[in-house]
Amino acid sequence: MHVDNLPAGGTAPPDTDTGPAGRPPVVTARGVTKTYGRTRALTGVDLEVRAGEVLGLVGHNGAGKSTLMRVLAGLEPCDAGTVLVHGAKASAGDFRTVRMAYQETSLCPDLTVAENMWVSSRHCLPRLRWRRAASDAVGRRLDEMFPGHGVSPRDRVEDLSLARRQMVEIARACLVDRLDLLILDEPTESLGPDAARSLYAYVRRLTEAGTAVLLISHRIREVLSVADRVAVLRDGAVTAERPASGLSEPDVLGLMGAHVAAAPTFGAPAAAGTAARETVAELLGATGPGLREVTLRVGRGEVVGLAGLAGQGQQEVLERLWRPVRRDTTVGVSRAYVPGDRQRSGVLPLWSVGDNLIVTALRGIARRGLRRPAEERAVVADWVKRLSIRGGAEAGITELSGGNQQKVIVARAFASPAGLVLLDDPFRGVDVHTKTDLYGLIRQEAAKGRSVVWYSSENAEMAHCDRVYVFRAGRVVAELTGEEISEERIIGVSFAEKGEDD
């Protein structure tokens, strides 16, 4: 059977029990350990993933989630312990029915979507006329998973948006003759709400057909809404397992040893203060690709949020502020930019953590054009300590988890002397505890007079801003300040304008 003839779900193992709790495990880890140099990524993991269930795996950045997933998918051997597939000790061929969709994607950017499918699924595609077979298979799978996706099999992956690349990555993982376990690593961090809902509807169809799904996400409410069980990974070991029903977000955060960051309380005096601040950046009726008569201002020491549904012009505003080449945009201070796509535009993969972090601050530290290595090391050490970057300054940036890489990129922006910091969804894939630290960092830097413009795909984060501009179809549909800023208000405004703009 070829992949292009597959039904929506996987192939369920023979089983007569009803409900995930009564079904046998698809993959089991017993006492699994894994060490990289001096770092013990896994310290004795015991975990089982059962047929027909969604198991949510949560934990801080650096807890070992990504390492565990690679071991469970057969991509890396464990140093000690055992991995069982359907109750038997696994060999390389046993992992063929286990597939993983990566947070940072595993796609080849210079190949088309169809060519990427051939690379990863050629064992279940015909060799003759493979290009048409791969195109048909990925087209149908994308239609099933993400209706209205807008992806052509002929598109080069490099030319796709981050969200569409993530859709292709997830579809790639599902293109297989038999799917017993699907591992989803932060699958919705780059997706909009509609695409996320479509994905989880597809996940439910998979589990109904008997496929097991292992979901990793820092979005705790999202995990609780779709998972049957929740497992907590701390310091390389599973420390708790609970049924998802009856659990609340604070319950899970408590098991993780975290707490929810409280949003600052704004009142009328604070809102009035923002209006009196010196303007450091401004758009006046800005138009162009993705923008329609956008007017906004950024005051000194102000945190300005860009909110609304994804892809409504927020990134275009950040790009305009980063490169103010048009007359409708004025920026009077130096700038630093945290890109949303850290793999393509953020990390410098051949460099260490310290080199990645310090590169934007070198000019400010140097004296008369000469570098000052001792001062550079002190700055790096301070930021590594402030943000608890696992691995330290000497580690290679690609050795870090995605969340720790993101912390390095954020630290790089704030270590620079820039008067305006532009943040494009900076906390994508970052755990709750780290978010709390970074929220505090933003407020501290704003108190020193540094301005921040911040886009987030999570509207709840906008409560940490002084002022929020809500976007719809490339234009500002609302400006919120103080107590007006809430997730409910932002969502309401975003959808209230839909009929007028569309």
Contents of the next structure:
Amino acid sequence: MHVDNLPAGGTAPPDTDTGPAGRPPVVTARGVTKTYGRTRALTGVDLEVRAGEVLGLVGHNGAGKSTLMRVLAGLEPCDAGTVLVHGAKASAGDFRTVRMAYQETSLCPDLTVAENMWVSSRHCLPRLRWRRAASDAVGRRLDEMFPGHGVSPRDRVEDLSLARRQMVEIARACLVDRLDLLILDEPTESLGPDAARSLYAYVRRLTEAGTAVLLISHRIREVLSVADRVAVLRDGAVTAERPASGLSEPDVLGLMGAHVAAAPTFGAPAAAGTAARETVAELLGATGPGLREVTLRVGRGEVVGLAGLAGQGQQEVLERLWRPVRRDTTVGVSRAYVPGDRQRSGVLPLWSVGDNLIVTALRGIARRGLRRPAEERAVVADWVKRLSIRGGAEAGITELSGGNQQKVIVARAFASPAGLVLLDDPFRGVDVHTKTDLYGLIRQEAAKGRSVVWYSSENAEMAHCDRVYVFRAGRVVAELTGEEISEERIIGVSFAEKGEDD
Amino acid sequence: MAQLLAPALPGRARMRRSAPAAVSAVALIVMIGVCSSLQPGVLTVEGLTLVLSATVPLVIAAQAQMTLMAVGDIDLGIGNFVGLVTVVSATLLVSSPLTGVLVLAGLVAAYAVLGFLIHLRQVPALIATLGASFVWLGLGLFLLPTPGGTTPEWLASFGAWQPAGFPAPLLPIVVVALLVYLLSARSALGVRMRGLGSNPVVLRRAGLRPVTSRVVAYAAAGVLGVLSGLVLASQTGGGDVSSASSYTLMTVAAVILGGGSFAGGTAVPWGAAVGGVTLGLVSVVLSLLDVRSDMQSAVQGVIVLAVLAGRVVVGKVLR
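Form predicted on its own done, so how does the form predicted in complex with its partner chain look?
Starting with the chain above, the whole complex follows.
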């Protein structure tokens, strides 16, 4: 079987002393441009990925990262410029040794894990008994990369959790007889900290064996700790390329063009007077699948955070508040929901930005069941301007970048008259700029008397909340208010007494 | 807790997927029970042969429908197609066997071409197969304007075959389901077909041509449609282009009963077989119960809805 290309220990590269800088480039992009319709996604990219190095690629959403990846992986031709593989102009077949793990995964949900391996790695599998070979190979690769992954090759992908799907996706990308360049697109967005650590350990072993790795991530600290070099993509071109050692997070943010806001400067959360607020929703001892004796309350105009490790009951609480069918949940106001998985449950792909934005507010604007287009347009125009959504109201939603799509979905909830807005980790994979805009929006709307319940997998975001409930194993283990809310504190509470529940 | 739950999940998921077929299998057993209480002879080999034989062409046609539903399409022409095959086998296959065989092969090729055009022009399969159904109807009326004709001897003797020990109709039902299972669930081609129904983008990224998957699925559906028509002709002893027009929607119902979905991506050959037999048996039970023939369709519909409701309830419980 050819799929197990990697020697267990990893062979040392022949030229260890020269370091990655002296090694030959695996993939080189020269003056690459790419235009979609009216948007110029890439305006002339020069980039070199050398054998045995980890190159970190950072940039805002919409800077052209995804497009550049597709061009480097040979999925799309570029309009002008050249992509060289091993120094020669590449034709379609040469990209076989360049593999990419997609952020949204590139797996068929209805097929089993082993069948998905056949789809992407069939060149390296025997014609007969391929199912057995694929199962063995993916099982072994997963064991190597993510010990204790809990995935069976016979599982269907749709039955796996988001984190496990991501593991399978990364294993899928690595399953090939010869791997020159591995592109990882936001690999750790859905992975837990343990899995992320094992992934990066594996990446190290890959590069020691001479494979190049291109890492794209919004988590700049992570990029800096793993990458040898960092390239900054801005407005469709590489604006900076630096060695990672010696760079700090603010340096990179500065290179990306962010106005580094060290501390949230917009409306500091009002810590005082939370008890005095009128209650709009509460859970009293809610118990059920994934929840144990959860009691929490949401006041009018309050931003309540649900924190903790992923999958500890936060989403179940949102579900209860969204559909308060049980007696232990009381919600006194209308609700709007912002899903985290925008591809699956967020956007209406055939509709324009305006239609997507107004769909929840439609009923409130309409009079006697008839729509009022002029008023709708005014509301849409207001939101498009307020959040500076690129492309305007008439653009198709799928033409927008991920960050801008997310803005539309958040705006949809806030454009409705709902008194309680539920956020289900909506800012995953969204750039710093957009996030800052949306944090500001949340505070503004809360000041107007809206209540927000906000689940986030990123603990730093919780600093924008008035009150935070920290979850562990379906229980509320801590309630933090005002000054108490800090990343360190949340992490401390989330992990404390961990052995007890497992 | 998550770690404890994890190993239990796939088993539960597998149970949830086979639940629809299990529900219709229960309905099937109940119906055979009702039949045997009314007519004790049903539980003998001859009785089961009689009861099951009417379901065989429907079950094979349901496999054709299932193959297309696995790639995310739907076939609204299968009923008339099966009818056309009965007409061909009652006319050309008797008068000049070679021409007849060639025409049947041509019909399979026509299905493959249909799939190719649907893919090439990005027409919804719903509309293209509906259009094709009128073509099949027209061809059938052209060949044999009024029902009649005779079936070739070999076909008639297959229809009259009575082996000892087991009901003859079980053999074609199981063999066809097994072949479709091998194609759609076990083979690499089947992975490509289901991959197309599940996520065509992935196929393209992996360098597989989605058009191949679609053409293979349509060709397979054509072969199964021809088989279904031949079996139907062997039972009726003649050709009638509109004899199977009810199959179009019955096959869709059979696939749904068996656990398939309109979204594509899943192949349920065994489920489709169970669903097809269940649906076919409903009319047998109703005749045994002396339900007036003008009411039979309505009652049949209610029973199908009840089984589907049972499927939904079981799915909810298992979620």
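Because the structure is a prediction, the values reported are computed rather than measured. Basically, rigid core = biggest C-alpha set you can superpose within 1.5 Å across the two forms. Numbering follows the first chain given and starts at 1.
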Inspect the rigid-core superposition and answer whether the C-alpha of Ile389 shifts by 2 angstroms or more between the two forms.
yes
Leu182: Cα shift of 2 Å or greater between the two forms (core-aligned):
no
